[in-house]
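Let's start with one chain on its own, the form predicted alone, as structure tokens.
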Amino acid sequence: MIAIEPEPHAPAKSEGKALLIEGLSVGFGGLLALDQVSLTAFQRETVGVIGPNGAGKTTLFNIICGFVGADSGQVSYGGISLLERHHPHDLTKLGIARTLQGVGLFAGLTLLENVMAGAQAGLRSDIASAFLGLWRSSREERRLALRARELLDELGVGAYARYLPAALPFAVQKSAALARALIAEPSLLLLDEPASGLSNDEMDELATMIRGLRSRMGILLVEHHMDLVMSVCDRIVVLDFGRVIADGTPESVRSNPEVATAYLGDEIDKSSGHSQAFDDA
């Protein structure tokens, strides 16, 4: 059990761009992934999305970067419909980045190359000008090359800058994928299970850069630890069976009943109100 403090709640902020997901449903073979799922996720705001394996979160994530299709209902960034002809490469022009459950780097590149590898879908050269080496792309490989070591630098790895991956420690990895993300300057983060495979003192870094990230960018965390996800969302979104059953502050989903027994059946403290789902999470 990691022991994360909380902190206090900042409400959701209307302001920048917002990503609105209605009535969405998708099956695959005749078993509903998503039914009628609605959310929306604010600039300047953490909204957690959790539930049990198998509840849809995955699914969700894969939804909003194009790589599934839905049966029925909309998702839009920004005004913009993500569900028409949407794919995974529009994400970073949308201002869209997203982390793996994994690290997903390149093992052939350096940690500093790996980073810049994720800001070449808003490169200004070509790739003519990269072919020929002109000043104008040397000059925007310096930049990003800058802005890389400073990003790998602020969430302290900056010495592993020209390390191959498979010779660092996996939290290590997962920093490097992080600022591989954040490189490209999006206005939403995706994070996918971003504390799998981190100590507890790696995840409590991690919640103090999830905090630090608010202010600049809106953030929807999927994730399994619990002290986690209470500690860093403003909001929290909670999926069974494909369908939402919770949405709320962390305080309003951690004494929800519901949400209690999706997690542990019928296991709930009644003489409390509440189970002690999260408190042993």
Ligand SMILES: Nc1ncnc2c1ncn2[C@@H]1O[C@H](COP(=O)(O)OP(=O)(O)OP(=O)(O)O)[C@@H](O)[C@H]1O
Second form
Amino acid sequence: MIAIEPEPHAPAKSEGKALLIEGLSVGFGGLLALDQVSLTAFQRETVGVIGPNGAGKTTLFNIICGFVGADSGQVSYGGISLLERHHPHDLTKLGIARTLQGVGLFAGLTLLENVMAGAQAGLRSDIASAFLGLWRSSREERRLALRARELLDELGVGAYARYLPAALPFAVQKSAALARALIAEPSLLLLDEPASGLSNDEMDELATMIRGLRSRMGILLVEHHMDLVMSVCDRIVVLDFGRVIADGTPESVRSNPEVATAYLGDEIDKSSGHSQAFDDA
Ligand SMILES: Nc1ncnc2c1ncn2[C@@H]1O[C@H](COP(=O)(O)OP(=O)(O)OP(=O)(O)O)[C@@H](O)[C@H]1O
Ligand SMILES: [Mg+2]
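Alright, leaving the form predicted alone aside, put up the form predicted in complex with the ligand.
Full complex below, order starting with the chain above.
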């Protein structure tokens, strides 16, 4: 029998925690939103999850986060099953953080408070206020406020720390949402359409930032903007009608005929500029 050597980068990838999804299915009424989905994301790997509107991308995130239950299959992170009744609050402890499709900041909290609230994932807005109230003048609250301010500064929006979200440009709100996900120092970060609504320049900044995070955590990136996905992802998984139709390097996905037929058409060849179909998403 021939011994097969692991590929050179395999040991580094297998270090740390991995997200393992196997045979995951979930239906809503008659609709199969995810159909036998399997994928893995290793620590320090950036995995893109793409697919047309309604393909099941957000549902996949919702299952990982415990917002939606699965009908069958396995989802684990670091060897711990995420399907066995974990509460979204437990995510922080597990090292998982996410940003929501849209922005999802608490309207009644300043940017700084929103980011601080991210230290405890899954809080409702009223509870978040009370929670921050409890911390007031404690050492922990000061430490968190300092860290929240640092993150907002790193993302270039520290000047808005004391403002309520509604008064601020969309891109600033999105940066704050990202800071809120990062304050818990996750080892796995789930980003649901972080580029939607951003200008090209803002998207470039986002790409730089995502690349900067790669050495610290695994990232699952749901995105319609192909330039961004192609430029930051190590691997891309393509969903179509809840099924994985491709899983490979950006190059292999770009040249995969099934992907082209099912979803991307000639859009994917336009590596500069954004496809109208994606921008409308
Ligand atoms: N809670 C729910 N109840 C019923 N149907 C749902 C629910 N959540 C999602 N769906 C349906 O499941 C399918 C997958 O939706 P999902 O939001 O995961 O798609 P998506 O890939 O994130 O799409 P988009 O790119 O538009 O964000 C869609 O047909 C959607 O209407
Ligand atoms: Mg979605």
